[in-house]
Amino acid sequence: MKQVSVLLVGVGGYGAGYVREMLDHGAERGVSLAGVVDPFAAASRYYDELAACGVGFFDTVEAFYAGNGADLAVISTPIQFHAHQAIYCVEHGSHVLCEKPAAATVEDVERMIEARDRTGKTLAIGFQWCYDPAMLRLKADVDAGLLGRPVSMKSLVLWPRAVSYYKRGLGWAGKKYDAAGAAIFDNVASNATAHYIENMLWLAGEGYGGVDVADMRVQTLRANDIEMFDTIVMDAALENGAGMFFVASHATGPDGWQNPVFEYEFENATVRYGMLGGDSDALVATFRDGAVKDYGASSTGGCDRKLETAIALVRGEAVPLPCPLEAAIRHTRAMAMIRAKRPEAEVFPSGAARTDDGMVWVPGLKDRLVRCYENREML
């Protein structure tokens, strides 16, 4: 088994996660860890742990490849620093494993794919639903055409946020450019939920390669006091003809809570998953003849089988890539496309809003996006 070096970009926040896999099962894999880029290491949980393996710390990609090389660099940092620091590791000879989104703007993605096609490594993008083995199982019968042409596709997910929650880190969260003046553009569609708007262009899509938005009606606004907006609800039609409509708030508040659950209508079938009002991970399929197939349960959680895919596809191994820069670039055009339709957020009415244990959130908003998505409604 080939050995493979792995440079780990980002090691706080989502990044612990790789950091958890490399320690726990990076020998069983074959894999080595080449360094760690973090300028912030240091605060890492799990920063002993790594100093006790000798690895080396960076603050930079630049500081990293002047004198050292990996084969595999997975990058977990904020969103205005994926293109520059995947075209700079792919360009010095690593594969490159991103977190999603792919980044802030069309151009750097449009990038990504430029530097990916001229050095000739592979540049996965970190969405994870694309690797989970009960959906891949869903996109190979749909593929296959088992279920017929996708109709009508509607999401949902609610995830309250705490005001620390746009405070941690660097303070990025919730921006639309950094200090320096790049491009974060980050909301709840951008970043916490881009899975659930992802997976519906993925799934409706051809192969791997996703289908994008062709037009949307689309309402954001915002209850903490953010650059970009904490709720949406969006009614869109995609390029084949097919409906898809997202809901998501990270202000609903400290019982706000639903965990995803969509309803995406086929020819011949519809699939569901997740439960209004409770919490299941349970992916079915029920087709018009009453048949029901059971997919199996289904997460998006965990760094482990996005790892094993791109270090698979290092060592030669004949596995698809089931989510390329063709898939996440379809994400990305869609928030543009919000952006250019509502270039700022509304912000909900004086007095709708109130805070509690630091957090800001809508009383009732809750049971109006549920009543949105039931109905297919705006807000």
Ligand SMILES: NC(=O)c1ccc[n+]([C@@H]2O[C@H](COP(=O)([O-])OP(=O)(O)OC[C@H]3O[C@@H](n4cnc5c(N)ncnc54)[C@H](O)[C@@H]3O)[C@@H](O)[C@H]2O)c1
Given for the second form:
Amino acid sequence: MKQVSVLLVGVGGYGAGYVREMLDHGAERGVSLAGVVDPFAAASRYYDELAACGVGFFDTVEAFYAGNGADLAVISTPIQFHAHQAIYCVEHGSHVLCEKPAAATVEDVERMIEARDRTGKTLAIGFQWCYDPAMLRLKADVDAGLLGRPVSMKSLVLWPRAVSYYKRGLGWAGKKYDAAGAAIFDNVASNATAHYIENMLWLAGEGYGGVDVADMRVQTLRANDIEMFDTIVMDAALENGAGMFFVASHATGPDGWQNPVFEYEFENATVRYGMLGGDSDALVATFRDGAVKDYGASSTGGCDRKLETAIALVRGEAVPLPCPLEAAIRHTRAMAMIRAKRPEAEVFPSGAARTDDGMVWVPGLKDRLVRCYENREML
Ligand SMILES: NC(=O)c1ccc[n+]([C@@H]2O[C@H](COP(=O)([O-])OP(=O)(O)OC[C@H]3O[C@@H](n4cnc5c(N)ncnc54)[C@H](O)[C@@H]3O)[C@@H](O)[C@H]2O)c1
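So that was the form predicted on its own. Now I'd like the form predicted together with the ligand, please.
First the chain shown before, then all remaining chains and molecules of the complex.
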């Protein structure tokens, strides 16, 4: 087995999951740590364990590559750094697994595609639903035509977030630009719930390339004191004629949780995941003739399968890359369309929002958003 050296770029926040994977399973996978790039690595909960491995710490990718190299770079940094770091890593000889979203702007993702093609490196994006075995089994059936054409898809995700979520790390969450002028455009649909838009665009497209949104009606709102939005209702038409309806919010309050639910209507079957008012991880298609196909529990936890796929690709194994930039850019284009349609988020009417235990939220919003989802209606 070819040894693979891995550079971890960003080891706090979500990146801690990749650190854990490397520390717990690196040796058995024939993978070693080439270094860590994170100017705040000491704040990572695994800093001591990383330091005990004797790994080198660097503040920038430039500093790392000045005297080192890696087969694979795993980038889990704030969105505004993705394009520069991914391009720098492929230009310096590494394949890249970059966390979602690919980047803040379509132009940045196009630059990443250009750099990938120029260097011949792999550049994978970490939308984990694309790597999930149950979802991949469903995708294979969709591509084989068993479900017929996608007709109408919808999903709902309500994940309450406290004010501390927006203040974490560099304070980039909910912002349009950072202090250096780099685009971030972080919002509920570009970050935490991005998976569920991307999944519809990916599943409805051909192969692993996805499909674009042709047009949309969209409402973006905010209860929190942020520059972007924490609540969205989107009614979109895809370029292949299918409908896509999406509802998400971080402002539904301490009891306002609803884990992802979706219902994807195809010509021959309806695919369901999740459960309104509860939880379910079953991914099931019910066909028009009454047949039911259970694709298995879909668990989207993540880092392990993404890392496994990236390592296999580095080794030159004949595995497909289920989330290439060509798929991820569909989500970035949808985000750009939202900004074009709604340059500024609407603020929930004064008095509608309240603050409890460090969370700004809107009473009654969860029920209203569930109704939007059930009836495919705007807020
Ligand atoms: N796939 C998922 O389910 C999932 C979940 C959460 C976050 N994410 C993605 O992971 C990325 C990071 O998000 P987060 O919530 O962990 O952010 P965060 O701010 O909590 O953590 C970011 C990490 O990057 C480090 N960092 C900051 N600037 C850096 C730089 N210039 N170079 C290297 N490291 C730097 C920080 O010190 C921190 O360790 C985002 O793209 C986010 O969308 C993915």
